[in-house]
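There is one chain below, alone, in structure tokens, taken in the form predicted on its own.
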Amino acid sequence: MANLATTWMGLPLRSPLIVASSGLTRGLEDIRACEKAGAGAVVLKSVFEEQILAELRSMGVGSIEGPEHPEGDDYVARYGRRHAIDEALETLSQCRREVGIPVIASIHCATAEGWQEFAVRAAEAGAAGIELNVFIPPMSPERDGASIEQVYFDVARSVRQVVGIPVSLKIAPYFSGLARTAVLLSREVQGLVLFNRFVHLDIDLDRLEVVTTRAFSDPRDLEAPLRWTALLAGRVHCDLAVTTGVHDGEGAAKALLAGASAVQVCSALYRHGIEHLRTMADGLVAFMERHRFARVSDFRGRLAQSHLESPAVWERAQFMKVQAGIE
């Protein structure tokens, strides 16, 4: 039987299949179900910075007019933040006692402020690692790329200063120089997760409204993270994980061949249920047995660009070749 054991950020995993941060990982019973279905690790549902700040504003904190008593406002802000993260910390404490796979805390960050406290408390509560889910859509014409990129570095450094557990960054692909930025970020953390993604939008012509579409990914979405994993593997200074578009064992095998240490799964589990993890694991095992790979390390990164005789296969040159053949 093929052995699916691997490591992610130095954490030993029984399988490279990680359940991504989502409603599927909200509480102890959800995480137990993931463990029973064969997950190698679980990323706890994110604590959202924007949600916390919105709740604080609804209480009059940070209003444009400003409070009459700033010291009281500061107290309410601290209380609101602590209240918002208590549920996540309680789940981590329960998991430390009752779950046998790594449980990773997740923070959805838009700024570099205020997350050291959560990181320290999450580590104390039993988190095996911290995932910093930094997602800053480059939509504002007033904000340049360098200032957006700096937030990623600031968030990573601020958290790494205060915890001794592994830290990963979940990033989007929207950088002017993604390869260089990823290499530099990889010096700050133990793992990079590729990629976060925007919600897809459309326009309803009957209601004249902007609507969201494609809440879930599909296997075609694997193309971008697969390409960049293959380009970065062997060049970054940390582990890589693929997310978005991994829906079956074949998708997981492709990500590992490209150089990923693990894959994060979400949409496929919403569509098919947590038990789909077993089907994915069976598909990955079938691939390994077909090629006589005994361990994940036997093939991980075999098709990364740095290992290919013709590295241009992952670059624009291949795009030009393909397009030249289409009439």
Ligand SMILES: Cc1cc2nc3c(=O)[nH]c(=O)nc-3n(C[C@H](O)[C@H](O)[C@H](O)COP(=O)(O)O)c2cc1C
Given for the second form:
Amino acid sequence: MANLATTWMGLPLRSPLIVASSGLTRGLEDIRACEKAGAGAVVLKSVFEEQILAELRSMGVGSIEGPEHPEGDDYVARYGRRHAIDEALETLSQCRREVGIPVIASIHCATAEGWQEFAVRAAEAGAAGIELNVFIPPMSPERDGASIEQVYFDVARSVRQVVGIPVSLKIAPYFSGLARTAVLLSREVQGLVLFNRFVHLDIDLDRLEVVTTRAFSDPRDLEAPLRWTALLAGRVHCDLAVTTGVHDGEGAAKALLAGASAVQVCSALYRHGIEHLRTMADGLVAFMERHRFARVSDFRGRLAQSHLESPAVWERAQFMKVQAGIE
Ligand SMILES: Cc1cc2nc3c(=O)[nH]c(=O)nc-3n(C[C@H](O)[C@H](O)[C@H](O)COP(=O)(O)O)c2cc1C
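If the structure you just shared is the form predicted on its own, then what does the corresponding form predicted together with the named molecule look like?
What follows is the entire complex, opening with the chain shown before.
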């Protein structure tokens, strides 16, 4: 039988299928269920920067308020989980005693200030790694790209300074120079997770309202992470993981062929239940057996595009080829 073992950020995993940070990964029982269904690792539900800062304020620690957090308290109140930090730390300590797979803590942040203490406490509580979901939608006309990019570096460095466990950055594709930024960021962390999935918006023509839509991804959403993983694998200095659009074993196989070390799965597990991890693992094993791959390392990165001297020229060529085929 094909062996699914791999490594992610130096952590040995029995399978490349990681359960992504979400409501499926909040407490000990959730994580036990992931382990039972065959997950290689779990990323805990994120603690949000706003939650950490609100808790510090409520304890009278400093006045961490600024232009970045004017709505922080309101947001946390609406989010309704004031004790998220204690819960996350308690879950990590329980997992250290009762779970055999790596459990990675997650911080959802937009600045590099105020929450490093949580990273330290998460490491002490037994987190195998820290995932930093940096969420800075580049939507302010007042803010230039360089200042936004700088935050990603500041965030990565500030955490690497205070913890010894591996750190990953979960990023969005919204950089004007994505390839270069990813290569530079890859010197700061052990893993890059491609890509954050944003809220999708639409316009309701009956109610004349902007509405959120597509809370869950579908398999076509794999295209962008796949393309960028293939382009970046072999060029970056850290591991890559794919998130967004991995719904089955075939999707996972594609991500690994493109050069990912692991995949992070969420929507498919909400849709089909945590047991779907088994079906995904079976699909991956079936792919490996069809091609006589005994181990993940036999095919991981085989379709990475690092041999391309000029990926941009290649992309233009594909674009022209497709258009010529249609006209
Ligand atoms: C209900 C829900 C909650 C999520 N919560 C978080 C979160 O707290 N932190 C985070 O980094 N990502 C969060 N995500 C994003 C997922 O971790 C994942 O990266 C994303 O959904 C793309 O993977 P998928 O296509 O398999 O859904 C959430 C996604 C969903 C659907």
